[in-house]
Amino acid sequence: MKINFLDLKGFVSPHAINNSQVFSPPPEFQTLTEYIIKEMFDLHMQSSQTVWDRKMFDDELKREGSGFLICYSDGATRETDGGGSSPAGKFNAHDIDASMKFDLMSRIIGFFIFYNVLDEMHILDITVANEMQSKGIGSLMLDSVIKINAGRGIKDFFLEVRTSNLKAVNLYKKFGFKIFMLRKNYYEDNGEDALCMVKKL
């Protein structure tokens, strides 16, 4: 299996549109952008811990400053391609296609949603999906969003992560990560706290 990132934003920018759209969307949708939102909302809803709802996906998507990373593979398993070149049958960077072009064979298996103000970067949402989870998706993700940004002057990097998600807390110190306050009662769907977290550069 290969994968390959996807910038949304970059991806269906009017130059984009006009001149680099690799495939069109299903007749049930009426642009490609419509399409690539549904299967990341459905990949949120089946895996993610944030709480979105679709307007907010459609909302973030307008939003100056927003950015869109998504990860997705060419639809093949892991077992069907040999356990790719990793072990255990992680990925990392060696895994990465960047010639593979995104169509309707293609499955979106993880997404990066951001926004940045002058030289800070507030990551809203990492979601990858159920089954993808633990094979270095996140890191490769975040590894490549810090390092993008931080080409573009990007000096801070902020979060809230759940205090009961110790797979993502682990992710995030891996990168740097520091803890500097607990937000309490900060998720509306169980009144869990939060931890805010930072990466300076």
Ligand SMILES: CC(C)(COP(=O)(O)OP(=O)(O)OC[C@H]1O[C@@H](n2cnc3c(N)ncnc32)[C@H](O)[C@@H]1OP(=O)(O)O)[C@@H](O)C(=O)NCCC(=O)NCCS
Given for the second form:
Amino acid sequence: MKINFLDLKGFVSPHAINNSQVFSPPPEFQTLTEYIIKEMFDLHMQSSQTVWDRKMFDDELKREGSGFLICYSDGATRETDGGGSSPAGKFNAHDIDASMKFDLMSRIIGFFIFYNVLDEMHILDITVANEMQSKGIGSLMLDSVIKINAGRGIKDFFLEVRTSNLKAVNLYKKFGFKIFMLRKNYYEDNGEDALCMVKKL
Ligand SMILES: CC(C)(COP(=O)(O)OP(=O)(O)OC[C@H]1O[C@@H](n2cnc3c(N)ncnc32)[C@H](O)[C@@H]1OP(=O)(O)O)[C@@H](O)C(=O)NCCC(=O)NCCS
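Could I see the form predicted together with this ligand next, after the form predicted on its own?
Expanding to the full complex; the earlier chain stays at the top.
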């Protein structure tokens, strides 16, 4: 199963991801944007523990300095879980098909939202579809975003994560993020603490 990335806001250099081309939104951008936001919101409701409402996606898209990286596959794999090319079914850079166009049949399997201020990036959300988790998609997205933004002068990458979210904490640790603070009772829904993590280049 092949995957590709879409830079929704056009912030990302077309040559940055694995030296391959990132699809640029076509003239019917408005329609595609609406479609993508709807798909992202559905994914978010399915997979995320911290609930954003739909308006937060729209607002974030409009915010200056925000960035959205979408990971998608073609519509043919919509009904199947699919897997990457490694023996364990994990995805790696060889599974990225830069020629695969994004259209209204594409299946969004993950997304990454951040915003940049000066030389800092604040990671707001990274989500992979439930059935596609633990297959390397989160790693590919995080790796791409870090490389691209390092090239744009970002020096520090910040995020908050629930203490119980081991998958996410392990993902961030894999990429060199360190815990620098605990925010007590940070999450309103269950009073859970947040780990504040940073990666410094
Ligand atoms: C957190 C999340 C984005 C990770 O993406 P992913 O595609 O599942 O992650 P990967 O497959 O690239 O795995 C990255 C690392 O996470 C860790 N990991 C993956 N699956 C794991 C599991 N079931 N248990 C513990 N750690 C796990 C491993 O350290 C892994 O590295 P490795 O494969 O080299 O061992 C994804 O699981 C997700 O969408 N979760 C729900 C939303 C969420 O909680 N987002 C984070 C908000 S802060």
